[in-house]
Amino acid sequence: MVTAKAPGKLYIAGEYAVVETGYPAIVVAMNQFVTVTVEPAVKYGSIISQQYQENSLQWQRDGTRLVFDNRDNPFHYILSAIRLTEKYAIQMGVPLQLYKLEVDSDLDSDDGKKYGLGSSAAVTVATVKALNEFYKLEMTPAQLYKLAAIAHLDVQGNGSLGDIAASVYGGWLAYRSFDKSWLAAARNQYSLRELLNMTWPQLKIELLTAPKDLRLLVGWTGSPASTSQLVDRVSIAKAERRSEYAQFLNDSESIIENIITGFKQHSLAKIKEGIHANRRLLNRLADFSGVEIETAPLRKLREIATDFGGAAKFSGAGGGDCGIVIIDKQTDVSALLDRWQNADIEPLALKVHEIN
């Protein structure tokens, strides 16, 4: 029997721009995990999860047809991860086996609250890691990332895959997405084994060290959001408002590079300044795209944190889920957290997860 786990994540800055090739974001791994256990089976294999047994499906109308959206269904990510890892095993000359695969997640609360910590990425990475160990494939972290990224992209179809990087590498990361058009073409020319050993154009994953005086606070607004659907809607605005979107990308890159410099200089002030600037920029994106990114609860979360000297913004695609605050470790945040709770914002007891 083998067991592997992968942490959830939160985006700190660079959202939406990071889905474009080569544009940077800051992402951090959190100490909540998806755990996957694999053990040999005799007559038939199985996939078991207590959390996912009653997973719901979303659908839309296309004329008289029901069109299902599987991008928020974790089983599709598990199956995609299994299919690709086993394809790699075959290419490595490793015989396939029957097994029982069991999934356990603490990314959501015991009563089913979904916090937006990237469960689809974490379950993809944990499945790949467990099967990598089960089949003794000895993949490097870079190979794990690439295989899990392909598996995730096959289901979701969009996104940056920065959450995959956080689940593989842990800690604070500066992340730039690879060229997905190149990958689509390369998959027709190269084997999976060859792809995992190639340099992917524009992909860059850099570990960062947070300043010692930096504290990260996380608040949950009580309403889950669908990243895939929000990214879809912004993509429509991207096509219709090309010049404004191009300016958004340029401004985002400049802001995130300044935040990365803040990490490298161990400057909390520079990081906080960048968080404020990125939030203003993302609100500008919301204005010209017509997509509600910073909801009223997320705005309240931010305003309360700002009163205590914190730099705050929504995390990820927005539209609900979590907000993050960068604040000085010396600041007494008890009153801040009390005000959050009075505003129906749930403080989450999360810490950064470093992978040694």
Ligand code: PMV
Second form
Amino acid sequence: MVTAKAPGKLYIAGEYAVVETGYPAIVVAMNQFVTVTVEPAVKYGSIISQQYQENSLQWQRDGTRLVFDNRDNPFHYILSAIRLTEKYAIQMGVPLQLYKLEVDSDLDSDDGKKYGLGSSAAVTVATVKALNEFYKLEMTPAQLYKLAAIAHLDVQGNGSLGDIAASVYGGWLAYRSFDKSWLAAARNQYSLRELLNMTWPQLKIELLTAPKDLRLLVGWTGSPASTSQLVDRVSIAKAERRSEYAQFLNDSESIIENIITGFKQHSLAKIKEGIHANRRLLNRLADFSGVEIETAPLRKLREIATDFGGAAKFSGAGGGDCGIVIIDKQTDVSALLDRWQNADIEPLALKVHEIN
Ligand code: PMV
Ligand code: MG
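Show the same protein again, this time as the form predicted together with the ligand rather than the form predicted on its own.
Following is the full complex, with the preceding chain placed first.
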């Protein structure tokens, strides 16, 4: 039997812009995990999951058709990860087997709370990692990232894949996404095995070290949000508001570069300044795209944290889920957390997950 686990993540800065080729974001792995175990089976294989089941499906109406949206259903990421890893195993000359694959997740608690820590990415990475061991494929982290990114993209169809990087590498990362249209074309030209050994244009994953005086707080709004749908809506605005969008990308890049410099100089002040600037910029994107990114609870979360000297913003696509705060370790945060609780913001006792 083999067991593999992969952490969830939170975006710290650079959201939405990072969906575009080469634009940077800061993302961090958190200590909540998806665990996958694989053991040999006879007669038939099985996939067993407490949390992820095909027992409810979301659909929209398109005229007379029912259109299913699989993008928020982790079960499809498990299937995609299996399909791709087995394709790779075949190309490596490894014989396929029957197995029982079991999935357990901290990211979706039994009482149905979904914190928005990116279960689809973590479940994809954990499944690929477990099968990598089961079939003894000896993929490196870089190959694992690439295979899991393709598996994830096959289901979601959009997104930066920064959450896959966080889940593979752990810790704090500066992430720049690869060219997705290059990948689509390259997949027609090269085998999976070749693709995993190639340099992917513009992809850059850089490990960062947080300054010693940096503390990360996470607050949860209690309402779930669909990243894939929010990203779709921003892409529509991108076509309609071209020059504002181009300006947004430029500004995001320089703000995130400053934050990366802040990490390299161990300057908490510079990182905090960048978080404030990025939040203002993302609110401008929300204004011109007409998408509600910073909801009322997320704004409250931020304003309370700002009163205590923290630099706060929503994390990821917004629309609900979590907000993050970067604050000095010396600051006594008990009053901040009390005020969050009075405002129905639940502080999450999460820690950064470092993989050594
Ligand atoms: O809402 P989350 O935590 O899944 O983050 C989404 C971040 C975006 O930049 C909006 C999309 C992406 O895929 O990077
Ligand atoms: Mg989210």
